[in-house]
Amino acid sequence: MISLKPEVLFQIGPVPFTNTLLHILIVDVLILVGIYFLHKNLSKIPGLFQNMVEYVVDGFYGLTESISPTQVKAIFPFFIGFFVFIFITNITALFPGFGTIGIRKGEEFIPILRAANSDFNVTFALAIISAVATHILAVRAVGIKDYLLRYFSLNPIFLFVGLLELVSELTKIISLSFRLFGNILAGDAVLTTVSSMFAFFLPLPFMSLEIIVALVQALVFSILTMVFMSILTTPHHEPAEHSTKGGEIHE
């Protein structure tokens, strides 16, 4: 039976070390090793790995620039950062041993590794980071006055709309975290159940489906974050002259 909460492997003082935390540490190491390898092997004639990274980075940067050309340098690191972390976390959770290799404590089976995004604590933390970063960028981009006027006004109608905006900001956190958590937990439960009954061919179709889910969920979370950042970093009433620069009109 799949537990909603992660299993504790051991305690470090009062802090529990869970199997999802172990997965996060492994993903962090993989990302750092990948960055180090890429940095040490940069070439004017790129190999396969460098080509793949450049293709993804260029595509994501172009997408961010098309949505928010004025704030692309501020938004893009969060966009690509969320995607890389979530995608690698989801993909590595499909490796053999996740949810199936563990230890028994009496009647309880404790898997050593479990998909990090099947832990609501992880997805909720990612959603909070996304929301906090979005509002920090908004304040830096439009100024504290315009930022507050988005939510608060002396006009009762605008004030009501602003309060609805505040409620929507909370629902963004809930929707981002539950969407990622629910999809990965469901896939983890299916793969663990099927793999425990059939060792070879039957899990393959489910594995293929989960690879697609891993990519889609990473894209959904990161693209929504990018769009939210783009919306909040755009002033409510941008003067017409802001659309010109150096006598040229930017479409």
Second form
Amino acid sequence: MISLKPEVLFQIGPVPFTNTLLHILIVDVLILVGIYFLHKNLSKIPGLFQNMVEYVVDGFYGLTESISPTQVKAIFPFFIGFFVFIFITNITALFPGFGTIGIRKGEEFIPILRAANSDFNVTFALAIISAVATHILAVRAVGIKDYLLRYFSLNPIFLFVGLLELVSELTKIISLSFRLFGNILAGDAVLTTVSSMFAFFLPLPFMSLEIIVALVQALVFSILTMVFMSILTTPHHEPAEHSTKGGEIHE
Amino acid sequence: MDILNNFGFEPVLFAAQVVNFLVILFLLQKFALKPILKLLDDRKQTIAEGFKNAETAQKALTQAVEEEKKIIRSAQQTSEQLIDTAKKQAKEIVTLARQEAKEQVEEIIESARAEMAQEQKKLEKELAVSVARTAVNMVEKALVGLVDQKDQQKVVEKFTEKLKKQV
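Switch from the form predicted alone to the form predicted in complex with its partner chain and give that structure.
Then the entire complex follows, led off by the chain already shown.
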């Protein structure tokens, strides 16, 4: 049975070293090796790896530019950063050994490696970073006054709308973190259950499904972040200027 | 917070994850994204410049071809004019030469004629002189024995004078 909490492998002082932390470190190493390799071999005539990276970077940059042309330079690093990090974390969690190689302590089985995104700490951290970065970018893009006007107004109707907006900011964090956490944990649980029923061939369809989930969840998280950033970095009164007089009342 | 704890929320681990991701994001941005975006931008510019250069070259080529055609056309015209002028000049020269030759021939003929006439006159004179001499001789010979020597001399002298006058 998969627990909600990650298993502690050992303690370093007060810090518990969990199996998800080990996975994150492996992912970090993979990303750093990738960055090093890319940075070292960067040339005007690209090789296979550089070509692939350029294709992804160019595609993501174009997508960001089409959604938020003015803030593309600020939003893009977060967009692709979340995607790369979550996708590599998800996809490496499907490698053999995850959840299967471990230590048995009496009745309890502790896997050495576990999908990092099935640890709420990871997804919550990512969601918090996404939210905080979104609000910092928003303040920088529209100014503190316009930023606060989104949530607080003297008009009671818009004050209520502002409060709803505040609640929605909280739900954004919850939805981002729990969506990723739930999907990966559920996938992990399905794979473990199916594998325990019959370890050969039977998990293959579920495995391919999980590969799709790995990609889709990474895309969902990063695209949502990008969209939230794009919405909040757009000046609040802008749509009202050419639609209704609502903006003027709101101001 | 209890709900979060139920899901395994651990402040230390949470903080570790935040720091971890921020570090990775920073490194990714600094050493991968920035250089790649710069490279892509440079490449775009290079391609745009290439296209521009190609267009300029194409334009220059078209201009050069047009100029070449113009030059060839003007050269043809000039050469045709030159040929025409040369032909005209040649004709003129030939006509002039012919005229000159004609004039010279006429002059030569004229002078030849004059010379011939002179010669004829000279010959006629000589012939007259020789005929006169012959006539004087014949008169001298015919008078021998008919008249004395004095008369004979007088007749001959008178005859000679008459002949001189006539010739």
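Think of the rigid core as the biggest set of C-alphas that the two forms share within 1.5 Å after superposition. Numbering follows the first chain given and starts at 1. These figures come from a predicted structure and were not determined experimentally.
Once the rigid core is matched between the two forms, the CA atom of Ser43 is found 2.6 Å away.
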